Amino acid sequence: MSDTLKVVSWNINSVRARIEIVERFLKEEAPDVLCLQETKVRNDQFPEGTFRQLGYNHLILNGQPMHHGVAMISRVPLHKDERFDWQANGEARHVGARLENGVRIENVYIPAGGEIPNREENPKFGQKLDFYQRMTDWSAALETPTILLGDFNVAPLESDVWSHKQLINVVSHTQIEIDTMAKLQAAHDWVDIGRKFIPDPERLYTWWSYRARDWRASDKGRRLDHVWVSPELENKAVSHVVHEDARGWAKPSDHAPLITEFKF
């Protein structure tokens, strides 16, 4: 493995439906490791051939029919893959593996949580908070240098959303979610790489709704996708960008890819 590593996180919203833009992205950006969320496909139907033709011969899949699903696609070897059931119901929402240098990458798709921010009225919201708690317990015991990335489905800062005032009671930006995410971050002293390179209060979004007629003009975005690292890896990260242009490609995902480069 070379000293530099380019890692991408992307909620693709169906890898088969978006395979053309995935292929374009890989040809243009040439990441070493691509972590996808919401692949929406069983493992035996995953389009492995497209990736292998481009030199991505290391694939670790955790899929299910129609919904959820995560995958790690890599040009460099991956070892000791794991799949944690932080949802506690068998849904395919996590996959992780170790790089040859000992660093682990954990790829997660945290539940959106429905529309009502109350666990009594909306069980899906409770599942989201419980998912975060299980991740917090895992983080507190973590001793391995780790890159934790994916769709966290929470935009914690005012500058992570287009309107704090209008979204403070909307799931993904409520105070209870922000506090819950903060507890997860504190459990391992996770470093938020997005805000390391693009400091608050600068605008930083990764998701724009399909409902917008012109997503770029209205720019009603949220930062739902994140890359966090163990404290000892903070200075190994040398760049981080959100590839917003991909949101405007043909048949796009509503999420943009996050590109982080490391130098080990």
Second form
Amino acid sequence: MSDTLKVVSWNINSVRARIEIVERFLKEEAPDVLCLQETKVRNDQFPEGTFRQLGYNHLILNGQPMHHGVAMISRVPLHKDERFDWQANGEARHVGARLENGVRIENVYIPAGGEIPNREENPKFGQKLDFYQRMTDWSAALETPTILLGDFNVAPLESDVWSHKQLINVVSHTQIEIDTMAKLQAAHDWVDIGRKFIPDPERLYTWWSYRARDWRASDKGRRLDHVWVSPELENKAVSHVVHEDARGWAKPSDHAPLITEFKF
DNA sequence: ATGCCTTTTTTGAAAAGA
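Next block: the form predicted together with the DNA, after the form predicted alone:
Next comes the full complex, and the chain you just saw is listed first.
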């Protein structure tokens, strides 16, 4: 493989409903590895042909009917794929694989956590915190150089949300979630690539609700998607952008793709 | 913030997203 690798994370909100913009994105950006979340398709119904026609012949799928689902689609070989059940209930929220240079990519869709930020009143919120804890335990024992990316469903910094004051009690930006995410980050000294390239306090969002009349004008975004790397890979990342334009394409996902380039 | 939008499947109301 070449020493340059372009890796994308994109919560696609149904890969079948979004196949036209996926194809456009691959033609325009030509990533080496595309990591999708919320594919919303069983493995036997995944639209593999579209990807193979564009030269993406390595597909690693972890889908389920209707909800969730993740996939890694690559034009470079991937090995030793794994699917962790950090949800502990069988939901398809992780897939990972190893590049030929030994670096692993772990693609995760952390649960949103429901409406009420309280474990007793809302079991989904507890599931989200427990998912983070299992990832933290995994991170603490991790020795492989790793790119951890996906939809983490937490926006930790004030500059990661359109209004800190109006969202401080809204799931995705509560203090308990921010603290829980910080513990995960500390467990492996994960490097936040988003903030390495676009430092706080610059505005940085990856998701805009469908409910806004004009998402770009109101710009009520949140940074829910993240790319983290092991400390030894920090200097291998040479660029990182959020492709906001794709949020404005026809029939968009509510998340934008995150594009990171590495030089190994 | 989510009455507001968009997806899925049991074709059509309901759940989920965040």
